[in-house]
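Below you'll find only one chain, the form predicted alone, shown as structure tokens.
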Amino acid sequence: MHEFVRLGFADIDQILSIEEAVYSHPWTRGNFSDSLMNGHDAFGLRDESSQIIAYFLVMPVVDELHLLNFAVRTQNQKQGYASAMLKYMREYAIEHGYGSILLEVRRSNYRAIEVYLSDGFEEIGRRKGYYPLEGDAREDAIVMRRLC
């Protein structure tokens, strides 16, 4: 059985695995704790042995979700955690009366966009080398927002 969970700084460690395996330039241990100290919500869901399988962090901005970071354990991608994911996050934004969900997702994150897309986000604009890349280079960031 998967179970929501509010996380915490306890789980900084199973999320900094993930982050690592999943992205090509993850957030670092600074960057959870200040989020967290921040006061920006995350939650993940475990498995029946505790483990985190996937994790996201919102911050409230007015009246909008801004959904600052996401991924999903490279072993459980392709089975439907995304988008269970992003449900109990709209669920989430609806019971605290958030009226929309924005998200920056890179431009090459095909998989990414296509469960946005999925989901109902649609892309209403783009953010010109907001991700870096290699060296100095940087990737357009698309910017997408999902009503709830």
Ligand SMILES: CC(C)(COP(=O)(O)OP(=O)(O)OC[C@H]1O[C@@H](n2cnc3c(N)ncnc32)[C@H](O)[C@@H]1OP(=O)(O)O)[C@@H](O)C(=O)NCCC(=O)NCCS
The other form holds:
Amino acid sequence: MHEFVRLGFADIDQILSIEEAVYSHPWTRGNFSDSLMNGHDAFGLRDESSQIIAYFLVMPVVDELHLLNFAVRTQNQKQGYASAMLKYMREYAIEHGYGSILLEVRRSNYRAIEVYLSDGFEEIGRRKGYYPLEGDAREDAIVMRRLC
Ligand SMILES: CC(C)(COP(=O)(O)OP(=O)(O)OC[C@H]1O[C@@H](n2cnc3c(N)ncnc32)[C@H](O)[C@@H]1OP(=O)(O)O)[C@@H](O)C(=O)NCCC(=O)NCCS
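Moving on from the form predicted alone, kindly provide the form predicted together with the named molecule as a structure.
Below, the chain from earlier opens the complete complex, with every other chain and molecule after it.
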């Protein structure tokens, strides 16, 4: 397995090309740069050609890490990278004194929900209409937390 590295502004182009391929409602360049400017931490994995394979962004909220974005490049899905990212995230959280990791996930994102459940996350609530769908429709978020 490759090594995790911190990602920054110079990586936004590569992150965007993954983001736009894997999400129905991707973050924009502005969302990523605002997040980094706000001091959120971004980490990822690169392949032998230095291309990003997977990435995540987290925001510290007091003693909890809030997972903001989490994705694996299409051609590298189902190879264990999401599990590896969650393991690294937990180690990072423990090392920096965070007691838990919190996330929101679309109710219909069964694949991601399965990955989070397998890693020990539990549903702690729902946020009604949290995510946009097509047109005016909205989709609920499942809120999940994992103690570190
Ligand atoms: C959700 C997502 C991050 C999962 O990433 P992934 O790298 O495919 O996940 P993993 O490979 O770590 O684990 C997924 C499955 O692959 C399996 N797997 C792991 N290594 C494997 C291997 N070598 N061969 C086959 N399967 C493998 C895992 O056991 C797991 O199986 P399960 O779904 O039956 O539990 C990815 O699909 C993605 O980026 N989706 C779009 C963005 C998104 O929805 N992000 C979440 C936002 S909340």
